Amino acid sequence: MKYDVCIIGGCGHVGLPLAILLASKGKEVCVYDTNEEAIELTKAGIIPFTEEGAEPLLKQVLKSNKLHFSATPDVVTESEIAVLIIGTPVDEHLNPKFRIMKNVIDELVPYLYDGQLLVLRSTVYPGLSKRINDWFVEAGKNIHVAFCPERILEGKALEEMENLPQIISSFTEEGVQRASALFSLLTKDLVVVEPMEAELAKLFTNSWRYLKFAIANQFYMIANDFDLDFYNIYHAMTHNYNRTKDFPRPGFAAGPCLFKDTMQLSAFHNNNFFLGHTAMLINEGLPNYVVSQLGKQYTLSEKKIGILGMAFKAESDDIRESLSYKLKKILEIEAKQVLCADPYVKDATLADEKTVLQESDIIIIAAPHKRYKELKIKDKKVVDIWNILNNGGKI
């Protein structure tokens, strides 16, 4: 074979780090996306997105020529392994929509050979994984199907790939060893388990995360309500105490994951995952909450705004599922102006800090950026659910 590896849809945050790690452990890599944009950046030695380390090693593996690309899916069968870069997006309906999985599977059909092994490595709804392998049983194709979830916390994809467990499941017993010879590339901490075992301990772990931030974001607003400084309440409940180390900040949960992931476990156990629906609502809630807050102290229509911080997490460019934009919008309605500013987010609609710093009565930090706790906010209004500033975080 011409590659050892393809990675379809390898531009993206999950595949393109996966890919230069391979291609620096001497593995040939293909990387297959039709967005050539993004290719053609990657080429040059460009990240198209914010990933620590990343752009050194990649300029390393394209000197090295382990790393190729491609725009067409013709590579895929000169290819020893695929792995398959796409998830179970969500509805209007917050269901899972499985056309998208069945399109992609009836145009890769073609191009996959009998013995070739295909691991799929995005988040899929529960029992996927066999109604794939079930698909290529029915066109008549004998792959082996892997289910081998990433788990990486973006913008750290390389370094904890190399230090986190690998989760590797298959269908056939050549599948699990050939996809643990693949992953023990990057670790030698594997766990072997069926694919919905292993398809559930990536729903779970999303969802537990989820859950908990809900918890956070729930006592956040109680203690607010009594007009108590929630970080006050945080730091007696932490403070050298184990039990709760564990137990995370409040602050605007979001990103292209976790909401999704514990929709699509609700849908798996027919809408009965009431804890995953509550704590939708609690997070999602959260940019109304801290409007309707600032509506009882100010008139709002009277105030010009100004949101720091619009990427889904600090320390990154990644904007998928932000509440920032959520918070902007109710505030569009409620507000005289809305100013937004983010110095890792390409977006033409944002104003640069300064501007945002000097001509906003009211100060939201949406996103925990670390720049942000150097700020010198004086003789303003500024709501820090984060306590980035230090100062509590009571609205």
Ligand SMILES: NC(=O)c1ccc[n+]([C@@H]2O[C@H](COP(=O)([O-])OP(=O)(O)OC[C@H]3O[C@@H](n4cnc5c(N)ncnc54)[C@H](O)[C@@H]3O)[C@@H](O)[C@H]2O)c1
The other form holds:
Amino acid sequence: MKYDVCIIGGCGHVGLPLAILLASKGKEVCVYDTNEEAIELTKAGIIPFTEEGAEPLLKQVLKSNKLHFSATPDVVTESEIAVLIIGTPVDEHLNPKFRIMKNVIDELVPYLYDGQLLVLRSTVYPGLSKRINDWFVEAGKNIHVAFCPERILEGKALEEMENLPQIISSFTEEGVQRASALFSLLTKDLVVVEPMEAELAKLFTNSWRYLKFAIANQFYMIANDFDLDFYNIYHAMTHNYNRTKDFPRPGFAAGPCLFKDTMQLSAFHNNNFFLGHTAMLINEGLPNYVVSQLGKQYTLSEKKIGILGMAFKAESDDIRESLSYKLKKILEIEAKQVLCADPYVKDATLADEKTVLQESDIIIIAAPHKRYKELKIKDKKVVDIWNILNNGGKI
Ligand SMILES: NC(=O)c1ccc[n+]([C@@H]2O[C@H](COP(=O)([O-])OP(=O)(O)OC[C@H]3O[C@@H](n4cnc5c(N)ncnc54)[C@H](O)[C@@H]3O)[C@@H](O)[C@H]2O)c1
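Same protein, the form predicted together with the named molecule this time rather than the form predicted alone?
All chains and molecules follow, beginning with the one already shown.
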């Protein structure tokens, strides 16, 4: 075989770090991705998104000629193992978009060969790995299907991938053995379970995190409604008290994973995941809450409002499902003008930070980029739910 591993979706946020890491371990890795622009950037040694510490390692593996690229699926046939890591979003009804995965599998069938290992690395709706396994059987293909979910924190993939235990599952014993051998290149800490258990382990983990952020946001709103600064209460709750050590700070909880994975779990349980739906209403309602609170204090139609931080989280350029954009949309109806900036995000509609700071009457810090800690904002209303300026979080 020409390649040890082919990463399908290999230029994506989780595909590329895995490809680089495996190549750095001496494997011949082929990145297959339909995004030709991302392939060109990566070939030139540029990571198409922010990913801590990835560029030096990318340059190193390009130099050693261990990383290869293709925009067509024929390379799958030349690979010992195929790893599939494409996006798995939900639709406008908050149900998984199964069609995306079905189309990819249909496209791959002619290129996969009997005895090949296909590792599903995307987060999937429970039972989908089994359906995929069945589709291969129906197509007369004898593929070892494994499901081994990715659990890294976006932006910290390289640091985390070797430190996190890897969850391994497959429908065949050989699949378990070969997937275990692949991931033991990253860590010796492997957890072998059944495919459906692995699917739920991933969805439970993300939903649990989403719920934790929701309770912080709910408490924040309760405190604020009683004219109290949540951060005084937060300090009282967490200071030298181990049982609240992992209590998160409030703030916009969004991005391409937590929301949609909570909704996938809910869809799986016939929309009876009440905690998940409630968490969604709280987290998605926070931008509306901010605007309604400001509306009680100001005539917004006379105010220019500045939003700092458009990415869905700190030190990231990723705007997928970012609540900063939802906030912008709401304010565009309510306010005189909305000016937005973000040092990482490439978006031609954004202004520069200086203009936002100078021209806005009210500033909202929507993503807690570290650099905002240094901001000195005088004589303006600042909404700082994250308390990044250390002046409290009251609106
Ligand atoms: N982003 C994260 O931090 C993270 C963490 C853990 C798990 N996940 C899961 O991993 C999966 C991928 O997420 P992501 O953020 O990397 O998505 P992404 O959109 O960044 O990457 C997907 C890549 O797949 C490519 N692609 C799409 N269709 C293709 C096809 N038919 N053939 C070849 N390439 C194709 C895209 O061009 C893109 O580069 C999702 O299921 C997500 O839930 C993501």
